[in-house]
Amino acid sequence: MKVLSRQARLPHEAPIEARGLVKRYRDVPAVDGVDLTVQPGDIYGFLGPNGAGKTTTLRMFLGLVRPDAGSVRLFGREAAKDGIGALQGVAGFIEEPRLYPYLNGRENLQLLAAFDRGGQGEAAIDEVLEMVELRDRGGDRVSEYSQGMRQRLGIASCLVRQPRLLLLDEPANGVDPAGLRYMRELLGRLSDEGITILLSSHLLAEVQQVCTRVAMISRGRIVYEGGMDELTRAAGRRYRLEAADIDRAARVCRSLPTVDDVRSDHGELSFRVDDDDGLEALVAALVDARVGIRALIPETDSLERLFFELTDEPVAVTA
């Protein structure tokens, strides 16, 4: 069997095109003129605080809610006019997977496979259980699963359909750190298989580590759409430096064009650089100036602050 490259497996049409999407409840807009495009092969982060309109938007993508205005196209097909046809090759879940707790994992997938795949179920079930690392627990009741296992079984229930587009609403909810790491690895593998993924989340760190492109939504409106690397550059990269001679270190920092926003406070120095080259140049300059470096620590709040500014949320303060 000829194995196609990932690029050859990707569709030519945009998996999702939303234009002017509006949904109101009692005259209050939950989604207010959303425009976004998910390109083939994206791991696309749909990011925003709780109540921003993420879930309502996903419901419209999946045909679960009819928009009051605007349009959604899935692989070039308009969802409102060609509902079943537009959803061919699309799978996902909203808020959390809907599973039968009194059945085991395999039985849950058998029900879906019988409905969707017409006799090809068992082979598909073995494959997807292996992919989500639940094959050894497939005979256990779902009521005995951890939250992370239920989320993985939910993804398996989507994969039984052999989707080209996967929509996941807050898949990290209730998942422990080990489960989060596994989830990131799984989404990367699925992307390598040519599946386009839209991941809705209110967790910036989750989106930052796995997504290639991102849209931020606030109060039903898109406030940013673009590459994750572009967003990271816009936020800048800030570091804290502990040095033997903080005054000399500050002079070195201020002498370099690649270093800006240099601040010195209580024996510590902080600054911003735009990329790894700028950071390497600074370290080399400090060594040449014989400045003893005790610690160089990346600060994590730059991107968070940009997120809070764009979404008009109060900046988080940690003790």
Ligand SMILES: Nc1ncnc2c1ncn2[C@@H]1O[C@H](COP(=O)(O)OP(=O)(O)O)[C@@H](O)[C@H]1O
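Residue numbers count along the first chain shown, from 1. C-alpha atoms forming the largest set that superposes within 1.5 Å between two forms make up the rigid core. Here the structure is a predicted model, which is why all the values come from computation and not from measurement. What changes on going to the form predicted together with the named molecule:
- With the core superposed, V28 shows a C-alpha displacement below 2 Å between the two forms.
- The Cα position of S264 differs by 2 Å or more between the two forms after fitting on the rigid core.
- After superposition on the rigid core, the Cα of V65 moves by less than 2 Å between the two forms.
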Given for the second form:
Amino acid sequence: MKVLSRQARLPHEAPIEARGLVKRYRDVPAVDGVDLTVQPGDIYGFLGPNGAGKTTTLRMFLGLVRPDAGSVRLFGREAAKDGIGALQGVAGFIEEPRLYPYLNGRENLQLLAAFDRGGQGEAAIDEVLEMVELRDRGGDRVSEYSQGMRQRLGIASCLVRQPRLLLLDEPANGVDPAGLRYMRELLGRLSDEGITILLSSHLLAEVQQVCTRVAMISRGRIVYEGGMDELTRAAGRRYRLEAADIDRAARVCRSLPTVDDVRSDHGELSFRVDDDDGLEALVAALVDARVGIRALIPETDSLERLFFELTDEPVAVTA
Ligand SMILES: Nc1ncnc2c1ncn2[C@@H]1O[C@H](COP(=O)(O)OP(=O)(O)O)[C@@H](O)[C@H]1O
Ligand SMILES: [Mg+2]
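Can I have the other form now, the form predicted together with the named molecule, not the form predicted alone?
Full complex below, order starting with the chain above.
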């Protein structure tokens, strides 16, 4: 898996190209004309509240559900025409990884490897266990694993197939904060290895921290598609400042053109900046003005608010 450089492993065709995907259940569209393109090397976030159509879309990507209209190509191949061949180099799980709880982690991977490729060497299994940091726990039954460990074993079971594209449906579900941090690092490492990743989530913070691109889905329709940076910029970034002299801090904030929407009352000061440069300029100005900064706290609700404006639906910020 580590033989090729990231560049060499990156494919040329789009890992996912979905056009006009529609799926109806009893005449009600669960997915209603989804266009979505995932480029090589993306860590692509597919964000939306529960019931928005994420799982149904992923099912269509994996050829598990036949679209009522539209098409999806993975690396240029269409599941409807190329059958199972279209899934070459693609691995993932829907809703949650299928694991045998009464077997240990290593046995789960052995079973899968045997089924998938007529048996892979133990070295490959060691390697994927190592990658998801379960090597020490490989001998323990899956029923004794935490949710985070199960999700990691699920990812390991995908890696056994040496994928170029990973499709993960809500991999952060039920995972505790330490597990989430670990999951982010793991996805970053897999991306560095040249694997393109699409993950769905109903958790804004989760997608925000790990993804390079994002599509937001609401009631079966894509309401936003673009770079995570652009989205964050569109939402703007709000911070709360705690300082020894809050009035002086507020004056400094108001004096800078890169800082806007300054609000201060009851000793609380908050403001908005567009980017890191704006924030750095402000901190420098505060230091110049000898304002003692006690804390500078990012407020995450701006992106949440933007999501609400786009979808008319609330989205969870944290689990
Ligand atoms: N097999 C099914 N039969 C009937 N309705 C379904 C089925 N699968 C999904 N739905 C409906 O489609 C909509 C989208 O569901 P889903 O794709 O699971 O959303 P998400 O994964 O974003 O929570 C929901 O209203 C859900 O009830
Ligand atoms: Mg779902």
